[in-house]
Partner chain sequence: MTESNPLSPMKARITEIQQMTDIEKLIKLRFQNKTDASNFKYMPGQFIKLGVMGVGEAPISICTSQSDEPGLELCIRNAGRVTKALHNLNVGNTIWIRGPYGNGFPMEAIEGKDLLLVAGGLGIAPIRGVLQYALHHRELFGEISFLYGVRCYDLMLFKDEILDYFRHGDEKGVKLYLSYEDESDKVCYDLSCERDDRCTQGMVTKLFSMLDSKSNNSVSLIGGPPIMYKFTVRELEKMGFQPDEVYMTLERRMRCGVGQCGHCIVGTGKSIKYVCKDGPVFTLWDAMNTKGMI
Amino acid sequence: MTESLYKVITKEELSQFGYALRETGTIYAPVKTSKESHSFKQVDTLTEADLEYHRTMIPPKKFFISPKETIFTFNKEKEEYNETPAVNEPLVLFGVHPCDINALNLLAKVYLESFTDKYYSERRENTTIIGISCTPDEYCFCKSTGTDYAREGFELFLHDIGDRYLVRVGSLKGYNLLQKHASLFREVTEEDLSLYRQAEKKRLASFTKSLEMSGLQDMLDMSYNSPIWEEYGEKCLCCGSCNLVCPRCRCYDVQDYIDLNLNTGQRERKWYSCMLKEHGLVAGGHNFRATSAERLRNRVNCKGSLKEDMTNCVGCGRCSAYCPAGIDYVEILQKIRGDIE
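Chain structure (the form predicted alone), given for this chain on its own:
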């Protein structure tokens, strides 16, 4: 049975597998959208995808937590509240990186444990996740956060080992999918295993950015009044881009929108940013995070938190790569640690 959890598929046969996956659901894969950006978009064939990408700008969490959605509509006169049915077509997310899979695992803890969010639950149930290995660039530090390897949270995972992929099975759904298309896969040989070892060794050696995580949360706690927050707060535009691109940010806002008749309307929830000034605004006009330094400190401390028994940062590098002010998240934490001046 153990051997059946690992298979090999050639890159040529992968295209055939892509055609077969259309029976499972609509396929979304990383597509190059500009010189520096990729996005998960609908594809008909895997030849349209760029499987050697570094990161997408918006993480795949968008498929599970919609950036904006109507929760229910209401009619005050009739005292009617109609919940909006979710449109949950079967999806295949192909080419998800380990850091993003680990980010989704944390979101699952938030949205599925204690109080289950039915939207997240239904969408995850209807989604087949196929991960793929990646090569880090100058922004990646997922090796430091321990999220450069995915152990769960996917159906199948592909490791690039040259002209073929070593395939790991991560769920019963993935196992059944592999069995259904068994003719495209073969057993792992000693040569495949050797190539996998070499590929992993090369991947791990290619990281250029690192962050020592040991004791970091305590150092953040003791650096509450550090001048570092003012230093970077002066640079920060408080635009919220870091929250928008973060695969682990999960804050959302809920608002009611009333029609001009003052009788009907709808309640919506949408992604929200702790870097926006109004995020800390409460009744009476008081703002408990009025300055950019305070908001930046809050966000960095949130990412350094272990309150879900796992780091809240997966080291994807998006916040640094897409910050219009050029603020480097790792640089801030290295200063907190005293590793750099």
Second form
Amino acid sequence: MTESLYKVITKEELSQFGYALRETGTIYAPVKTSKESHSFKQVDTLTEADLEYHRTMIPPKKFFISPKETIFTFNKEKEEYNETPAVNEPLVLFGVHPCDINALNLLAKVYLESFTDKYYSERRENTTIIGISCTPDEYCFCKSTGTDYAREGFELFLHDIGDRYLVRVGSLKGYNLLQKHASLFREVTEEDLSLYRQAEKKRLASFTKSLEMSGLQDMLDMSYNSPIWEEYGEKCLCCGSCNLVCPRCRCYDVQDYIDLNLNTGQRERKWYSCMLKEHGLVAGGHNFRATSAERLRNRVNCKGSLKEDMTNCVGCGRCSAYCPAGIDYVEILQKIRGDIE
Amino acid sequence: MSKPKLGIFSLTGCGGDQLQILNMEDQLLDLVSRFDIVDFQEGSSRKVDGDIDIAFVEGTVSTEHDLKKLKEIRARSNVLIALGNCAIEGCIQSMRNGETTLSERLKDVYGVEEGFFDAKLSKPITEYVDVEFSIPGCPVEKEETLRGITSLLHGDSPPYYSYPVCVECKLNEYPCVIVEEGKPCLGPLIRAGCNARCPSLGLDCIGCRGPVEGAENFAAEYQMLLDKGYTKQDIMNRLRVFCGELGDDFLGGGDDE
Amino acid sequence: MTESNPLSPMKARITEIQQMTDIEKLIKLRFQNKTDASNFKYMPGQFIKLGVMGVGEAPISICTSQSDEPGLELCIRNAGRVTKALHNLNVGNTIWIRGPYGNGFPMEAIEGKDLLLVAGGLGIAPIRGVLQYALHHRELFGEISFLYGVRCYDLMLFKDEILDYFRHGDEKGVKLYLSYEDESDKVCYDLSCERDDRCTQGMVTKLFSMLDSKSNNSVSLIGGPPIMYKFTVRELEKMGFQPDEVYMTLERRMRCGVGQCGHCIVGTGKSIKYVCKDGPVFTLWDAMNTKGMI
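Form predicted alone done; form predicted in complex with the partner chain now:
All chains and molecules follow, beginning with the one already shown.
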């Protein structure tokens, strides 16, 4: 095997590739859904997609942990339950940004590490992820969190270098996909490489938001009793939006429902948020995080913590962009650092 | 085992919550067959005295007659459930409480003094009696009401929504009308359970399900709307419709500039 | 838990129910499936998720030590929707189990040590498992002292066992000390007259003055309500326990039990822990590193 793992495809030919990808699976790509929002939606051709998007409101985690799902249905008389069969429909997620790819890598650890969630692993195996490079907007700070570049967790990654894309192969599945559609791709030339270097330089220079990460964890720890939590807690609506749009948040709630026959019913799992009042409530009535300030402190600390040297936040900017109260996550941490007043 | 006795009562209100129960056409026969219905004004002329296992009460207490009726129901009932926003928060009838007096209103509308009618200042039933549970909404959601009744039959408490509408907007991927359009949406304050019906149509939440239990974020919502350019009067008018009687104390002293 | 999904429960049947107090029941149960029964290996301090279909699941600590006898004992306080439903069940009813979850007390790592067990309220459930384990492997441990604080006699859990240890514990290899809060409690008062060196009115911390000084080879294992930890830890520190010699089991909201759902999160940016997966047993050192634990 001497085949290169770097290729080039022209923008013109990309639509053909998109068309060909329909053999691989149902294609989901970022589609503009409102003035400010994009969403990963099913598309027939890539012309429906907006590949220049900044972010989708709901991250691609929705394909792996459904916002709402039935875990199983039960029958009390028969004393049995039936797990919801895993969905095995092959998917192609086209146009995923590096922050979201890195977030999925971290999410997979939670779902596959100590207790393997077969549903999650099957869904990942049935999914082809095609990443795409992006230009930061005023909310992006993924360069600070070290998640602005995808090293793994994708099949192919497309770097926009003008009228063409430089394509990186991230997995054997991606390699085979390239082989299958080899005629659409060509080898990388010196000129392509030069364009790629320029594009990266330009991308890295265009970040306007940044956050120094070094020592942040200890600063957070020492700021446990800081008045900053009250200050932002008062502003916070406790609506849960920040968590629900976060590509790394994975809290969920489980609830049972029984039918009127008092025999059959189902157990459901739904996304949840640590900003909601009952997140830390235990039976008997004690709430470990009863106030908005305590919950906000918990959220910011959770995001600011490290998991195997990766921050729990990938710098996508969603929590700030979609906060109805206009709370800026980075601003809180900059205050914790003493970088701003 | 004999069937539990169920009563569904109306005080002052539009009767829309009882109507929602009647609207459960697919489950209605199954539902009523599980109970001995002792009172259901909109569904049956049959009325039976005596103890009630589960009583639903909709509407506000707006007359002395309402109050007497409510107290009688409470005394007869093992479990009493406030059904709908009127019974829980007072709804539209109570929206001007604290702004104008009853006699002013009687004079304005009917040209009579207080005492001419049997009228009282409209209040939710929760002002006068303890209720075991409540099912919110204006009107209540059919499915939530059915689930509530089913849970009670199952010996459990009705499920309730401890989180706001925003959660349902996100679960359904509805764009945020506050963030994107600056609309005065009350979603962050208001109990979920409607599956974000209004935002799904691009409309801002007007709060018909009432505030989340123990909502601590009124002041934050108020400040946010002030910052977006709404006046104190705009905001108060909006909140008063379904959020019950509001003093200015929760606002944390925000000025209307 | 099945191979495919960590949220799938195993079926068990209730074999015995004992009303322990007004609000606590001891429920004994047996797995319906032989493989489930033989695969179910646990350590004291681990917990399970116990469920009633149509209502939900609650985290319950296992209050026994693994033995050859089939089945499982659980002490359940009627404190919420699910535990209320569990209290409404009868012998012969089906119940659903996932687990065991969490780390449990490190019984093997503390072999050869003197044990100081401290329990308050429902915290006795996991500590009882520890005691059973230690007594079952009596030769592997040094001296065992057990401090148990109750509000009053009526709320005392495992009364027969506790009284048996109180009167005959020394022969079985455990010194039991008892404290009670309610001054007007006649039964407890009589116990304090019976052995004033082993029973006193007051909080559980009052019992520390009755203990011999700490041996250089001892560890403390504690279980109780959040408020108890702060005061107990203070006494243990006074006695000279190092932060890694104190083990405590924590209670939090736990939906999943497998470190996914996030409700049991505790800590700061420096150290985030999930009580269900990283605990529920933590050392005092863990607590010093993880703000908000106690």
